[in-house]
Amino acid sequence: MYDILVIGGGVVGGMILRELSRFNAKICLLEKESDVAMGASRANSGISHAGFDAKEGSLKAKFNVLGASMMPKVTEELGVKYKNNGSIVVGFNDEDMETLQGLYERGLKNGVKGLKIIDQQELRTLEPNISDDAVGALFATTAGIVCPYELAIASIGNAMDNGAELKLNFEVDKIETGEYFTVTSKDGQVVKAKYIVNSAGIYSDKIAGLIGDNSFKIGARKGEYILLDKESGNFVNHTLFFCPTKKGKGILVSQTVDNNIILGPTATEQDDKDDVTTTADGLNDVIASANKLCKKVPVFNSITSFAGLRAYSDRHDFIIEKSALNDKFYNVAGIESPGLTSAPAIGDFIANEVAKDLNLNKKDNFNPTRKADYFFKNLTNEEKNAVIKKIPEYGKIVCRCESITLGEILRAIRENPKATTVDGIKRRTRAGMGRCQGGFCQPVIVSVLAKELGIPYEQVTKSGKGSEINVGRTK
């Protein structure tokens, strides 16, 4: 019997779990995939938004501004890369500049600091590669960039280090209510709990429906991206946006925390909540829009493209509330942009609400810190030699593009939450994320996984069941 179950292992569910692990309670996270951070947290823009876009008085506005203020400390504690690079919303005509003035005023009402309208000359000074057609911009100095899947992995790992449990490959199929909840997975696993927090992303309406709560609907909006090599990492200095529309903040051009350049996303509503394929039309739209925002975008340096799905609700705002049908069941749903930014604040709010309901006390020995998943290449030569002397595996480079060592790969397999797939290793260490996209290091990583997990080489997968990499041996 658990005190609290969190359903959904994305960045919001992870931050909720981490904050709950501060309390004396038996808690567990249920995730239907083979790893955490496999949904929207795996593929999004990685922007910590300042908070000027959300309508004043909305939950988006409230949690965005709070989350943005918490992000520097949270990422420092969890060993997750964060950069306060600032964001720029670009105007191309008088109508755009009026929109930007409205966003500026909304931002002030939301409590956003460091906002200013800049003219064409200042914009070009900040961003030399901006389009010649740009006439001005809204500059938000408090915005930043962060790695979404790193934040999800680190928050869940930190929670597990503080006593939380994680059940992967647990696809919730049935929830029985009564004195407590009985939750059954598709393959027949059963767990029980006093409270449930539903943070299941695009499937949160389905999970709520299992207790008869059909008070909201969640749709899926596909976003396609292109990632450029680090060789182009200084093409822009800030996160650049067009003026936002009803479908979102539009195509952006931004640095990432790892000094790549990311272009995208598109915004295509679709019924299929599993389709994350990229399309020629979508990627062409990304390129065309990026070239309107900037001059001569170095698309020739692209190393990969990908797509992600983001949830949006029919209420057009975050849903963060107890279910009207059961006050021990919390819905945390429709967490679209600025959901990543808001995640620390949402986690803090939900954890404290549930703790009050259950009359929980805080732990005396909670440890909020976690060592960065990959750190070795940032050490001095003296520090590297000291690490290698203690753990020789750090002396062997496996991924040449990203300079990732065998020691880091082994650590990713052994620490919470443990990596069991090639993509799991990639998200934790960046092995396979460089220019060759795993062309050289993948066979070694498969061998290491097979040995560490005690399974045949052929059973190692890219991202879980059905994604086997090798079908058999040729010799």
The other form holds:
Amino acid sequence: MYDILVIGGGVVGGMILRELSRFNAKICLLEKESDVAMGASRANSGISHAGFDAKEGSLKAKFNVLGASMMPKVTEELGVKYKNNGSIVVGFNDEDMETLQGLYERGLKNGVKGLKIIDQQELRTLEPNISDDAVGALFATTAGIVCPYELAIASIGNAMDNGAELKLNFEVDKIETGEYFTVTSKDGQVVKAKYIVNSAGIYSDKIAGLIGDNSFKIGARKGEYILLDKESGNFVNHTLFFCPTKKGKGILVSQTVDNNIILGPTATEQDDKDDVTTTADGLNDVIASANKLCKKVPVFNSITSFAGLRAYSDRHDFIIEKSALNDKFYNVAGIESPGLTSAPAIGDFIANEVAKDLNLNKKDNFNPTRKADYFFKNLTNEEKNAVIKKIPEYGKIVCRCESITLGEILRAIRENPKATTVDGIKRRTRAGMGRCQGGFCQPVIVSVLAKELGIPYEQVTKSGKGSEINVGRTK
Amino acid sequence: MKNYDLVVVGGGPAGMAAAVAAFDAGVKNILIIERDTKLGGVLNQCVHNGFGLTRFKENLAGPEYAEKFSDEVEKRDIDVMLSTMVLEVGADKTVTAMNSEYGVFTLKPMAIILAMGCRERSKGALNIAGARSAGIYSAGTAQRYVNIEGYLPGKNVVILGSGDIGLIMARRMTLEGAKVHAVCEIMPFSSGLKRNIVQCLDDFGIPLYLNHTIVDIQGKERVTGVTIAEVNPVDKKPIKGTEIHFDCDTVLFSVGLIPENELTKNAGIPMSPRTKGAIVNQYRETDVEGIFACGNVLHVHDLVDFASEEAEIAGRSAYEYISGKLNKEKTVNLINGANIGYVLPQKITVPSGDVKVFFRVTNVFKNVTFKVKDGDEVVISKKKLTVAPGEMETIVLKSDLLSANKSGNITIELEAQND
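Follow the form predicted on its own with the form predicted in complex with its partner chain, if you could.
Up next: the whole complex, starting with the chain shown before.
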């Protein structure tokens, strides 16, 4: 019997799990996929928003501003890359500049610091590649960039290091209520718990529906992206947005924490909650919009394109509340943008609410830090040599594009939450995320995985069952 | 660590040939740094034959060709460091590398030869719409799975790009029992060698769709199909209504090779946007004195035989440089004129001997005339029946012609009617 089950291993579920792991309680995360961070946390813009977008008084505004202020410390503790690069909302005409003035004032009301309206000249100094048509901008100095899947993985890993459990490939199919919850997976596994937090992303309405709570609907909005090689990594320095419209923040051009440039996302609402394919129209739209924002975007340097689905609710604000049907069932749903930024604050809020309800005490020995060696390549030569002397595998580069060593790959397989797939290693180490997109290192990673997991080579998957990389032996 | 006179970065065919030639010329302290666990580079996975026809008049498999050179390296007192990655090359002729045994270390040789080879352009560079499921590989990755690891990456295959690796893999996958449904090529001609079109596609009845590209890839966990379409030959945009669908579990990409020049660029060595390699003179010396480049890191060769030949020039020149014998009084620039994609070397220093110049044409042409010009004056004129971008052309510029150069430039151009 668990005290608390968290359903959904994205960045929101991850931060909730991590904050819950501060308390003396038996907790477990249920994730339907073969790895954590497989939904919206896998493919989004990776922006820590300043907090001027959301309407004052909304949950989005509250958690965004709070989350943004927590982000530097949380990422430092968890060993996740974060950069306070600042964001710029670009105006192209008088109407835009009025909108920006409105955003500026809303930002002040939301408690955002470091906002200022800048003129064309200052904009061009900050961003030499900005479109000639841009006339001014809103500059938000507190905004930043963070890697969304890394934050999800690290928060879950940290929670596990502090005693939390993780069940992968556990697709919740049935929830029986009563004195406690009995949760059954599609393949018949059963777990029991006193309390449930539903953070199941685009499927959170379905999960709530399992206890009869149909108070909200979640839709899926596809966002397509193009990623540019780090050779173009300084094409822009900040995160550049158009003025927001009813459809959202629109297509952005931003640096990423790994010094790539990200272009996107599109925003297409769709019924299929599994379809993450890119489309010719979507990618063309990304390129066209990016070229409106900036001059001569180096699209020729693109290394990959991908799509993700963001959850949005019919209430147009975050849903962070106890179910009206069951006061031991928390819904954390509709966490669309600025969800990544809000995640640390949501985690903190939910954990404290649940702890109050269940009368939980804090652990004496909670360890808030997770030492990542994602930074191996950034160490000094002396530091590297010290690591290699202890663990020689760190001297062997496997992914040449991103300079990722065998030591890092082994660690990704051995450390919580353990990578079991090629994509899982990619998200944890960046091996295969460079310009050759795994062309050289994938066969090596497959053999390391096979050996470490003790499975035949041909059973190694890209991303879980059905995605085996090889179909059998040669003749 | 020992002090080396010459460090060769890369132990593939170019690196090995360069080291051997440098040793034989007289360089005594040579180190080859290779990132893989053995010498040979990509040849180790090229188990098909066709190597060495020009050089050895023998029809060798890739590993056999590599062994000829690794044997030569072994016979000589040339040091080899395997499983070692060069992290940085400095314009001050420093080489910083890392391995498990020594950690990170820096060498300061008198000369450096860059021979890092090339990599495949990935699917990601093309922004092709559709799924990112398992079953999508570059042709070279598939080649490694089949030939080195001994596993088959798929059974029903569509290949995009008719470069040589794509063609070779069409045959290889077929021999392993897979069905190759189509090879698509966005251009109106294949960039692969003619003999490979015949031996790898025609002989196995594999259709080649010229002017076609992939417009969609389907599948969730694993690829289930692709849709190809004809493109407008001018803007390369797919033409609506020409779509053909194939059920398949695998898509291979053979869409070009890119010289792997991250080290070169980081060293601040001037690059040619045309070859995507360093700008070099006839000694294969870059604009940084004492740093040479050869093989596929300099420009992508059709045949390894030519890469070896070029590497030997770099190796011998490294010796000349180390012993202070590279005499450079005047520089003549080589320029690619009409219908010529690139020329190599891009400059020739005079005095020189005869210089063999390599160049590629931009399109398929028939009944052509190559013209070599000193300024406006035609100094060589040479006819040829057919030319194609996939086949490297050469022309020898005689020593006296180079010394007599007046304009400071030599332009190579092609006169032809488009095919």
